[in-house]
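First, one chain by itself: the form predicted alone, in structure tokens.
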Amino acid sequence: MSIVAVVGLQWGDEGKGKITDVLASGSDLVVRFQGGANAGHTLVVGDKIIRSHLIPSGILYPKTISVIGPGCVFDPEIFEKELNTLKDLKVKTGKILISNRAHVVFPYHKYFDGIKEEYLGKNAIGTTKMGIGPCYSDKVNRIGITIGDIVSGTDLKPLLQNSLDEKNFMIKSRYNKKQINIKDMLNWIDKYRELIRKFTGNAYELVNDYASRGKKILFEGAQGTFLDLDWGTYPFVTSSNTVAGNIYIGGGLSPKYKVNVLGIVKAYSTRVGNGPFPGELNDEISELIRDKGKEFGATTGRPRRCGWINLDLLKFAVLMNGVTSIALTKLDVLSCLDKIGVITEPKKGINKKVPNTFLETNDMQIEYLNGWDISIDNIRTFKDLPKNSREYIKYIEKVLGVPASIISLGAQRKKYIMRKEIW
């Protein structure tokens, strides 16, 4: 299989900037096809932490072209500080490609979503107010500026003015706040035009081209599958689609190619931000697993929620995205861990046919399987495994009907069990 997907199961935060970073290395195409800066890709090589928001993960290798996808929402100040940074560590940063579709963020989409959060109160979703939402809405809303927009020459004083008249009066009548000045956002654009062009291009093309002569490709998604617009925990998720079917829209891949979907799967479950988490824990096994595990978000630093694996969830992830496999991750900071529950499905009397009303009950039925009392993390075969973390992975491979192809046991990039070729 030439073309392969990379999928968040969960509520983000599974590991799939490592799973990337893997599989990338053997990709001729790495392609991030949705979101935007507010999620955060933690690549660990060497000694060194590389924390990428925007930029896909095939940066790291100087033959894979990485592609920020249509459906990718651009920001213009992080991307010139990713850029930066990877300039720092010595890599080389020519093989990028901005799609001339993707939308812009700008500042007064960052200040919408700070100003818009502070006065929800109680009842904010939680967002990064990274000014994804704000950025989407004006999309869906046809006043959003584009990429194209911007390197083409197009005057974009009346595209703004659009914008901006909406939400200025928004920022005035309801949140009484400071409004935006526009001549502000000309000039900031005025900034970035230059940097932007040299890396833009029509991005569907090159894909398609790619496909059609049988290179490899790989499509990077951002946050999870139950943060997805339509199939999450609505209203609590992130503001695109996550789930694999938008690889083809917001990556810009025909529908004639197949896809192999490897689903990224955390050994247990965390989430960042407010919304219904069943099975969450809110004890010393919580703070272990938070303190072992480093779950702190890559883009805000806020400490994740943490609770078991649930399994029930994932058979519905699993059918949404069409997985053909699943990498398990963080199999390690399970170890030393007496007993490890596995959440298998509502209790009786629970209607499990509407995924949100499953969704937002804790009421859940938690099974517990052996721990393990030894490190696992410089494991390298799955037969050198101990007994009980083998059984604990073929428990989820038969609940979840998808072999576990890749088993990672550590944030370092060598530190995982390849049990089936992905390519």
Ligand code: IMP
Second form
Amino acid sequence: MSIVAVVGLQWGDEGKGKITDVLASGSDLVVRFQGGANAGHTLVVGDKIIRSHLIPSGILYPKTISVIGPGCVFDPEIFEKELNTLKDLKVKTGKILISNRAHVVFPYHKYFDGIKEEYLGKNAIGTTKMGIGPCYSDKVNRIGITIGDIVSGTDLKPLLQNSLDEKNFMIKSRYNKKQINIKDMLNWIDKYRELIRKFTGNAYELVNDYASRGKKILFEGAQGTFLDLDWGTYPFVTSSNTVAGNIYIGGGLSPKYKVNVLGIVKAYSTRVGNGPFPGELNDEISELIRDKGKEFGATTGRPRRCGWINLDLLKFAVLMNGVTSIALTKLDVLSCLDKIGVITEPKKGINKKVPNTFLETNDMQIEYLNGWDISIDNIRTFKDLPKNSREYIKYIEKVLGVPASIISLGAQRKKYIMRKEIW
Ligand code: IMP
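And the form predicted in complex with ligand IMP, for comparison with the form predicted alone?
Next comes the full complex, this chain leading.
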């Protein structure tokens, strides 16, 4: 199969960046199909730590084209910053193509995200404040501004006026904050227009042309299944569809192409931001996992909430994404724990078909598997892993009904076991 989608099966931060980076080396195209600079990938290349939020992971390979697809929201400020960082680090990069259909994140989207969250107080979503929700809202409200609008020379004043009148009304009447100035926004566009123009194109043509020629295409998901707008823990979700089906819409791939779906699963669960988190731990084990796993948000620096792996939710995620195999990440973090918890199906009597009942925590069942007491990050073959860690992997495979084709054992590029070729 020459097309692979990499998607998160939990609440994001599963380690997709590392796995995408591993697979990107053999890819002709790496395509982001949703989200924007709310994502945070940490890539460790030699002694360099590279944090990217918007630019796809393919950027580190000179022969790969990185595509920011039509379903993404594009933040020019972050884009420019990431380009400059890559330049400063002197890493060789590939080409970038931004879809002319992607919507633009303006400073007022971030401003709005911030004041709305502040206004909501204890009911806040806990967003990354990167303007994602407000930008997608404008898209759905048909008052958004696309990359195409910016580079084509369209008179943006009436579009902006329309959008800002509504926002300024809300800012004054509801939030009582400073108004957004249209002139500032027009100047802001002028500042970024030429930069954006250099990279803009028709992404769907490139994607489908490469697909028709059997080139290797990697769709790089952001966030995770339980942050999906339709399938996540609504309303505590992001504002796009994170599941694999969105590669056909947000990525512009024709549905005639079949894909392999690699689901990324962290060996335990984490969640950043508010919302339901069945199995959340608030004890010394969660602290240990947070410290060892460096579980702090790559975009916001917030400490992540930690808990055991939830196989019941993961079964749903495997179905909803059409997962063909999983990559199990950060297994090394669990080394040296006596017992490792695994959340399984709720007790009988729970009707799992009713939305949200699978998020009830009262009826959760936890089984405990034996841990292993040696560090495993330098192991490179499955058979060399300690028996109990192999048992842990096999248990997960059995419940989920899909093989674990990659086991990731640390942040560095080389720290993984490839059990089955993905392509
Ligand atoms: P937004 O995407 O900034 O609107 O935030 C909505 C929710 O998604 C919040 O709970 C965020 O913490 C969460 N979120 C957004 N992006 C990521 C990510 O890349 N990893 C983990 N959580 C994320």
